[in-house]
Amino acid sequence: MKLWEKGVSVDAAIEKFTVGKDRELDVLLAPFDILGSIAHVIMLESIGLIGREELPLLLTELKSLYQESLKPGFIIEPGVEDIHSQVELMLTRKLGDLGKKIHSGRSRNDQVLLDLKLFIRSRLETIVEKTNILAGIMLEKSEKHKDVLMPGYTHLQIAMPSSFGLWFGAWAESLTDDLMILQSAWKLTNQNPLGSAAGYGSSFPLNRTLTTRLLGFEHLNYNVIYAQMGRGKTERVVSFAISNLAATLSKLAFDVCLYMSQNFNFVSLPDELTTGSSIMPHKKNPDVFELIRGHCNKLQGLPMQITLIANNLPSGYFRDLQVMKELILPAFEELEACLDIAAYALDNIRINHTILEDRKYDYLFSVEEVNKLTLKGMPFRDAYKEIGRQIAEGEFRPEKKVDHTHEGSIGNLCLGEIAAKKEEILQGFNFADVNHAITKLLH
C-alpha cells in the first residue's frame, strides 16, 4: 500500500531502492505518527472535515493502535511502504472509508517532519535525563574525593598538583555545559511543522495552533516553506548536540583508560567490570571505556554526514533527506547505551590514595615552592630560578601540600555552583508541559 498510488505499478528494483530502510526504521516512529494523527483528526473535526460522530470512532481506534505500536511485535507489513501507509491501512480495515479521511490536509512530507520531531523530542528527554544522572555521579565523586591529590599534566609531562575532586568536578561541569547545547537542540525541535503539507500549506482552513497545543509544542513553525526547510536543519543541530556530548564521553573514557594502565595506576575497576586476555592471565582490560570511546568517536562524525547530505539542497522536499533517518534514528540508542554504561562503571570506580608517595611526582610542587618564595618577598623570576637550581642540583624537597582558595581550584571546587547551574539549565526544558499534553491527548 502506498498513499500516492494511482494504479501504476512501480518497477520492483526502483521500489526496493527508493524504500530503502524506511520500513524497519519507521517502526521507531510508529507511536509518534499515531500521536500526530490523533491531534490531526481532532483538528479536522474542529473545522468540519470530520463529523462529530466520526471523531470518537477514529480516536478509539488510533489510541488502540498507539498501544499496539508500543509492543515489540509491531511491524510494517510486507508491501506497505512506510508507517503513514501502515497506520491508514490498519484504520481502514477497522473503519472502512472513514480511515481514509485522516490524510486530509496532510502530506507525507509534514507527517514525517512531525514524526521525526516528536521522536527526537522524546529521545532528547531521555538523553538529558541520563546526562543529568552521570553529572550527578561526577559531582558526588568530586565531593567524596576532594582531598585526594593526583598529578596534573601538560604535554603529558608532570605539571602541577591536581586532585580527584578537581578531575571528577571537571567532568560534571563539562556535562552541564553539554546540557546547555542539548537545550538548544530541544528548543529548535520543539516547534510544530504539522499543517505545512508539502511545504506550501493547504486550501483547507487548518487550525495549526490547535495541533501545536495538543502535541505540547512550545512554538509553531509558522512559515510553511521554512517548516519543510527544517528537515535536515533539525537533524543537523541535534547531531551537533549529540556529537558534543559524545566528545565529552570520549575524552573522559580516554582519561580512564590512561589512568587504569599500570604506568599510571591512578584508578581501577572491580574485576567483574573488566575483561581478560586469552593468552595473558594478568590482564584486566578497560574494554567498557575503550568501547565508549569508539562509539563516541563514531558519533562525532554524525554532523558532517548530515551536513553533506543537506548542504547543497534548495528549499523544498527531496528524497535525499530519507538517508538522514538511517543516521540520526540509531544514534540516540548508541549514545544512551554509552551514557548508561559510563554511569554504571564510574559509580564503581576506585581511586588510588597514595599516588604522590612516588618521588617522581615531587616536581608537581615546583610552582607551589616558587609561589611560597614570592609570597615571602622574592621577585617571581628570582624565585623561579632558585627552584630551578634546586631541581637541577638534586636539592628539591617540596612540602606536598597545596593551599588553593580561588573559585574552581583544588581548595574551592564550587560544586554547589556547578550543581546550581545544572539545575537552572534543566529547568529550561519544559518536559512536564510536553508530557502533560501527550498524556491528555491519549486519554
Contents of the next structure:
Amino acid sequence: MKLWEKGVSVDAAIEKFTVGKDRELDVLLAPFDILGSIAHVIMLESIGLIGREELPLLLTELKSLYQESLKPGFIIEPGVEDIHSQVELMLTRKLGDLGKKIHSGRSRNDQVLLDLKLFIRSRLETIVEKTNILAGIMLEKSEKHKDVLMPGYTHLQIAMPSSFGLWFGAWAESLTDDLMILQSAWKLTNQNPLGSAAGYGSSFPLNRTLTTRLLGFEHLNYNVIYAQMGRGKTERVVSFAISNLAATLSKLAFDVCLYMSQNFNFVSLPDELTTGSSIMPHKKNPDVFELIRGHCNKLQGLPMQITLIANNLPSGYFRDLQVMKELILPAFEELEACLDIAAYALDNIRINHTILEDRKYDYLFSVEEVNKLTLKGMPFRDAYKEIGRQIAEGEFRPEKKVDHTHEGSIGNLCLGEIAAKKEEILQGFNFADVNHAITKLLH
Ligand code: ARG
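Having seen the form predicted alone, please provide the structure of the form predicted together with ligand ARG.
Below is the entire complex, every chain and molecule, led by the chain shown above.
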C-alpha cells in the first residue's frame, strides 16, 4: 500500500532500497504520528474540511489506535511503506473513505517532521530526568565524602590535593551545564512545523495556531520553508546536546576505570557490579564503565554524521533526510541506558578513605607548604625555593591538611549553589505544559 500509488507498481528492488529501515524505525514514531493526526483532524473540522459528525468517529478511532501503538506488538505491515501510510491504512480499514480525509492540507514531509519533533521532545524529557537523577547522586556523594582527600593530577602526574567532595561535585556541575545545553535543544525542538505540508504551505486555510496549542508547542515554526529546514537542523542541535552530555559521561567513566585500577585503588565497586575474566580468576573488571565510555564516545560522533548528511542540501525536502532517522532515533535509547547504569553503579561505588597515607602522595602538599611560608611573610618565590630544597634533600614532611576556603574549593564546595543552578535550569523546561496539552488531546 502506498499513499502515492497511481496504478504503476514500483520495482521491488527500488522499493526495498527506498523504504530502507523505515519499517522498523518508524514504529518508534507511531504514537507521535497519531497524536499529530488527532490535532490535525480537530483543526480540519474547525475549518470545515471534516464534518462535525465525522470528527468524533475519527477521534475515537485515532485514540484507540494510539493505545494500540504503545503496545509491543504494533508493527508496520509488510508492503506498507512507513508509519504515515500504516496509520492511514488502519484508519481506512475501520472508517472507509473517512480515513482518507485526514491527509488534507498535509504532506508526509511535515508529518515526519512533526513526528520527529514530538518524539525528540518526549525523549529529551526522559534524558533530562535521568541526568537530574545522576547529578543528584553526585551531589549527595560529594556532601557525604567532602572530607576525604584524594590526589589531584595534571599531566596525570601527582599535582595538588583534591577530595572526593570536589570530584563528585565536579560531575554534578558538569551535568548541570549539560542540562543548560539540553534546554536550548528542547526549546528549538518545541516549535510546531505542522501545516508546512510539503514545505511550501497549503491553499487550505489551515489554522496552525490551533495545532500549535493542541500539541503543546511553545511556538510555531512560522515560515513554511524554514519549518521544513527544521528537518536536519533539529537533529543537529539535539545531537550536539546529546554529544555534550555523552562527553561528560565518557570522561567520568574513564576516571572511574582509572581509579579502579589497582595502581590507583581510589574507588571500587561491589563484586556484583563487576565482571570477570574467562582465564584470570582474580579479575573484577569495570566493564560497565568501559561500555559507558565506548557508547558515549560513539555518541559524540553523532553531530558529525548528522551534519554531513544535511551538509550539501539546499532548502526543501530530500529523501536523504530519512537516513538521519537511523542515527538519531536509536541514540536516545543508547544514552538513556548509559545514564541509568551510571546512576546505578555510582550510587554503589565505594571510596578509599586512606589513599593519602601512602608517602608517594606527600608532594601533593608542596604548594600548601609554599603558601604557608608565604602567609608567614616570606616572598612566594623564596618560599617556592625553600620547599623545592626540602624536596630535593628528602626533608619534605608536609602536614597533609588543607584549608581551602574560596568558592568551589575543597573546603567550600558550594553544593547548594550548584543544586540551585540545576533547579533554575529545570524550571525552564515547560514539561508540565506539554504533558498537560497531550493529556487533554487524548482525553
Ligand atoms: N520516510 C520519509 C522520510 O523519512 C517520509 C517522507 C517521505 N516524503 C517524500 N516526499 N518522499 O523522510
